[in-house]
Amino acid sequence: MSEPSVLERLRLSGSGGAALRVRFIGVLAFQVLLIVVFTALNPRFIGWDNAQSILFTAAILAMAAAGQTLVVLTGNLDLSVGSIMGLCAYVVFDVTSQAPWLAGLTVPFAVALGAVLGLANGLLVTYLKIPSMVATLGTLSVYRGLVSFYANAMEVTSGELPQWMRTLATVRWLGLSSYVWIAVLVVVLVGLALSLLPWGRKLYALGSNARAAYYYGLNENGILVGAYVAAGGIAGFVGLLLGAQVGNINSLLASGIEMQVLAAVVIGGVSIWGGSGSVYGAALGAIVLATINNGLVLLGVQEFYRLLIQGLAIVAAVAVDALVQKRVLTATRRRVILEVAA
């Protein structure tokens, strides 16, 4: 199987790509299948109330997955996402609980802190040329170490949070939790940035074929650092929201979430090799995971099966990806040949 050219990949990728559409419909079909199966097994599953619940539990994961998508599209990884979330949540809440006049600045503070940590990731991957898996595995430990150092086994309790954060998770707009709307906003913003900004197209190009992107004169390092900074900023913001939702925060917040985030991204059809996939797919992947968790509790099924089912879902998702990609590539190649012939 020969590698398709950059232009070819560019045409395939992005929001207009046929592969993407097919893949998105695939996840959607899987989600519908889940709904049908769970409803058949327990009729209580279907209903607005439960749907609200599922969307609420998916919100945090969907936003974290949106940030991760930016990095994965370039063919890299950010394993430190959970540590960034935990660090930003703890530090920002601790600082604002001691200096209440800063309460209005929590969001910019968290985003900035996350962006700085993301910048460090980006610099390690680009300028020090450390493979992203290794670099962010290292910062996963370092950032978590920093937050536990800072926290010194203490907790920020819900009473210490700024008032508006304490109640944010209970707020409802148009029948849905504020978290769901915020997640929609974040995902759509990232989606628009990817499809409208030149930077977004370059991200795809870089992920499709880094060497070719280099020859086309793309500033490889700049684009990649940008992706990490954006992902870090989003992780900081999501950490803040998770902290507000959880109430009592210790240094262990969001540890291990990277596996869930990656699972959402992969199930949502973002290629782990980079270059293809959409942020909307990743968000849908988060909803699929939340649906599985919800359905299994509704059926009174134990944790073990959740691990099994989730694992199989991931493998199935990438298998479908491979099939779709092969199909579309062949079709595109045929079309290109026809165009050339004509």
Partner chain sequence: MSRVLRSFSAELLLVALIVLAAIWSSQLSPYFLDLNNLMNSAAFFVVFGLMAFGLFPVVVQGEIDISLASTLAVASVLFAKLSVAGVPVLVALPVVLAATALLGAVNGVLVAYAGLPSLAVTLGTLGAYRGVAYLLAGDAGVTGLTPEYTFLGLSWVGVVPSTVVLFLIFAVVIGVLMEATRFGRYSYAIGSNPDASRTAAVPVRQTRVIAYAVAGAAAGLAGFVWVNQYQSARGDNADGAILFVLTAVVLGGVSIKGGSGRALGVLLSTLLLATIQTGMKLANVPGTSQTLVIGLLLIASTGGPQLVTLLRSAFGRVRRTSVSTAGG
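If you're wondering where the values come from, they're calculated on a predicted model, not measured in any experiment. Under this definition, the rigid core comprises the largest set of C-alpha atoms superposing within 1.5 Å between the forms. Numbering follows the first chain given and starts at 1. First, how it differs from the form predicted on its own.
- After superposition on the rigid core, the Cα of Ala29 moves by less than 2 Å between these two forms.
- When the rigid core is held fixed, the Cα atom of Ala40 travels less than 2 angstroms between these two forms.
Moving on from the form predicted in complex with its partner chain, kindly provide the form predicted on its own as a structure.
Chain alone follows, minus partners and molecules.
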């Protein structure tokens, strides 16, 4: 039997739809379990100050994961997110430090630069037909090389940053870091775009079944390029916030963060095969990772074991995702057969 069409897969119900919903609940339950276990092992874990630390750490990761979600929903990857963050942060802050009159354009400058870099990724994947993993692995190195060449082993120090960026990371609103509230805003905006805009629904349709989406009349290249552009713009903005948080910015800023971002997305229940999941799940995945790292640090666990546990979590999430996808496909086919028989 051929693959179900886009419309058929979008009409998931019964056990298949339930399986998709259970993924988010499962991640939430795992987060609660982590809190219980780490609190039992170290009572300091449950303190309000430590909770703030976890949320602050998760904020940057959640925002980057929101952008990555847009790409993963189409069934593709963006491994260059860390390099985009580093390049945008260094270039934007360096330019504005030399031209203070541009300080008011810091955010749009970073978003625009990130969007251009994302556009390059999208064109490589769509028009040159390079697999997304290969294309963005290449741009990961290219963008990192560009920022290294531009920086020339120099740093942008905290004193050179615009005043409002120097203080943003330390500001608290209603008892929480401003970064946490900004992350909430970014995640909600992306979530609303996915649920309310036709473009967002097309991302899901494309990831569910690209061939059926094509026959249904969707512009596959345009949708995919748009996902990469949006992801790049978000990465540029997040790089700006990370640079302000770190203070002294060098060419290695955000190096290696792409694996954590992808882990947050996958652990949060966004299907690596595309077509299902939510940005809210990805944000929850970021909190799970921040919780694991924080708890293991409090327990004095070495970094090697923290990386090992993170890797095992990714493998487990992908394995669960594969099982869920199999169940969804089986449930969908069964429903189609019953409808045809009726």
